[in-house]
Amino acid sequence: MRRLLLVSLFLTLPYFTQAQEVVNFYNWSDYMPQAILDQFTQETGIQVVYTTYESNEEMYDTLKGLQSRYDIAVPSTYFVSRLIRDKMIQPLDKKKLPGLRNLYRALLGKSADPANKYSVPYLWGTTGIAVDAKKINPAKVKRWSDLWAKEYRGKILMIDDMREVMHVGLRALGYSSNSLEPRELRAAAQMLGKLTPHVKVWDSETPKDHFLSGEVAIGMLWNGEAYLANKQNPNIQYIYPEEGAVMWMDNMVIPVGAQNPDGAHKLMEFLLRPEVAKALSEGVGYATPNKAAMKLLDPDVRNNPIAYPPEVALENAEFTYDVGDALQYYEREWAKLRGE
């Protein structure tokens, strides 16, 4: 009996491949409908072991110690350049990725990876302010700085992500969210330090759940989470702050030492198929970088300003980029801010 139990436990280990081909996929929480992975397995016979993380920092630290454990990871734009610099991801074989032609040129060639030698756009989106309209009048909330209002104390959610939270403080003060100036970072952290005692929840895994449960009434939220929350409860509304929302793009990469890079390329190519990219976008509520998929989207999704922001909403939005050596200043202020 004990032997059978041990065998059973061994078979459940996430990276045990037996004779079946496996791709180990490391991604954000709630960022991939299981039906898509099931379809890939059905078509190819390749099993996908799906593991999640809550922040780019967590992803980076894990890959640094366990690169060979994962075949695909999905870092945000500014972390792609860091992974390249630290030689933690490998060049792609573009001959195996003909679906790259389906992507918008405007979302290719970003400074993090100018030739897209290492990365393939996965989804893109924004971080703005969510409000429960049943508790707070959305018309009163226009700026990041509104989060500091006394009436919102104890009702606030903040995403537990260093660069995104620092964006809030920096933009509220009129600085770039990619500031390299220690003085500006210190001022932003000091301002945020006046807000954090009144934050009810810090969460970067499933932040929408706290709005849906009524635990919080206002705070930061990714637009895809806001889209899904709004579908369940129309009172959850999404606001693009006048100082500028966070803009980001997540990208598929293959870590150095990946055990199945060929399978990783097959999964990437599968996700580049227009009908699959459509299902992914509609399933998680974030914008697809796939121009062919855009034509297939349900009009309710394509025309939804939460999922696909109008140009005017992005006038002051800013992509988060790698800040190089200045990262130490962000980390120092973040540690003080979070009491670490």
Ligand code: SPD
Given for the second form:
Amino acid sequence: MRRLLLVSLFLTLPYFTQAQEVVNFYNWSDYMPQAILDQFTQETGIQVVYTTYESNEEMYDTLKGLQSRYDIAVPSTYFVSRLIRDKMIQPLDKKKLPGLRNLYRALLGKSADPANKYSVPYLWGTTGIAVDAKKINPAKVKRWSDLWAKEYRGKILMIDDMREVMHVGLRALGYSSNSLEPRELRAAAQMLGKLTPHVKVWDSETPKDHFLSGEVAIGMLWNGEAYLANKQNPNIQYIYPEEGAVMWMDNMVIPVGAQNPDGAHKLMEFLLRPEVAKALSEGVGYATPNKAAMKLLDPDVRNNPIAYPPEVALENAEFTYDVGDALQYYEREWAKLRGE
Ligand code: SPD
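Structure of the form predicted in complex with the named molecule, please, following the form predicted on its own?
So here's everything in the complex, that chain up top.
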């Protein structure tokens, strides 16, 4: 009897000791409802280890580090081209991604990755101005340049994001936010330098929380954060600045050195499902690039002008592109501005 017990234990041991398959997912904060990851684990048995970053630059530096072993990351389009150029991401196996057909054609084949050999659109959005209507009359705030008004001093939040802050300065002066001109960048940084002493909070991890706590009353905000804040407190309103909001798209990629590219493809394919993409968009308040999911969206979200900007709001908006070698000028001005 004792022998029989030992034999059966021996036979079942490999089952218990077999390590669970893992996908290491590196993504922005507040960008993925936990329920979606739980559903993926339930269906596939693959555990998702979810780690967050606060900027494209932080994500890039981590992936460059030799120790990085992430299976999926979610860079903005202007970083996709940089990651391809620096050979830091690997080609996708499209046979494992039939769900690509669910995406809007217009959002595929962008110049950063013309054949989407490396990247799959995840969510897209805007950056505009948020205002606490209890403290500031939203009707008085129409432009980025309004942030410089004396009465807002000490109440301002800025997203800690180089390209987006430079966008504010560049557009306020009438320049393109993808400017390649050192002279324009210097002028924008000089103008921003007059604003920074009056900024109360710099944050790109949980910016909405500072509005909800009442710490700040006006400032830059990502639209999804504004959508969630507005749901909790309708006084937090979102304004598309007349000079033009920032427009961006974030995309899933598989870094070179990923331990589980197969698991990464499975998670990508799962996220391409219309009903999952719907839950993602509704959960975080950003727009889905998934055409099939659009039909399923709760009308309250689809018709919400914060989550899904009306065309007129995007009239002067500018999409952020890779600026190639001019990046050094941005970095130089940013270092001066942030005192780095
Ligand atoms: N909390 C989610 C933030 C997503 C930001 N996306 C891209 C910003 C590009 N500068």
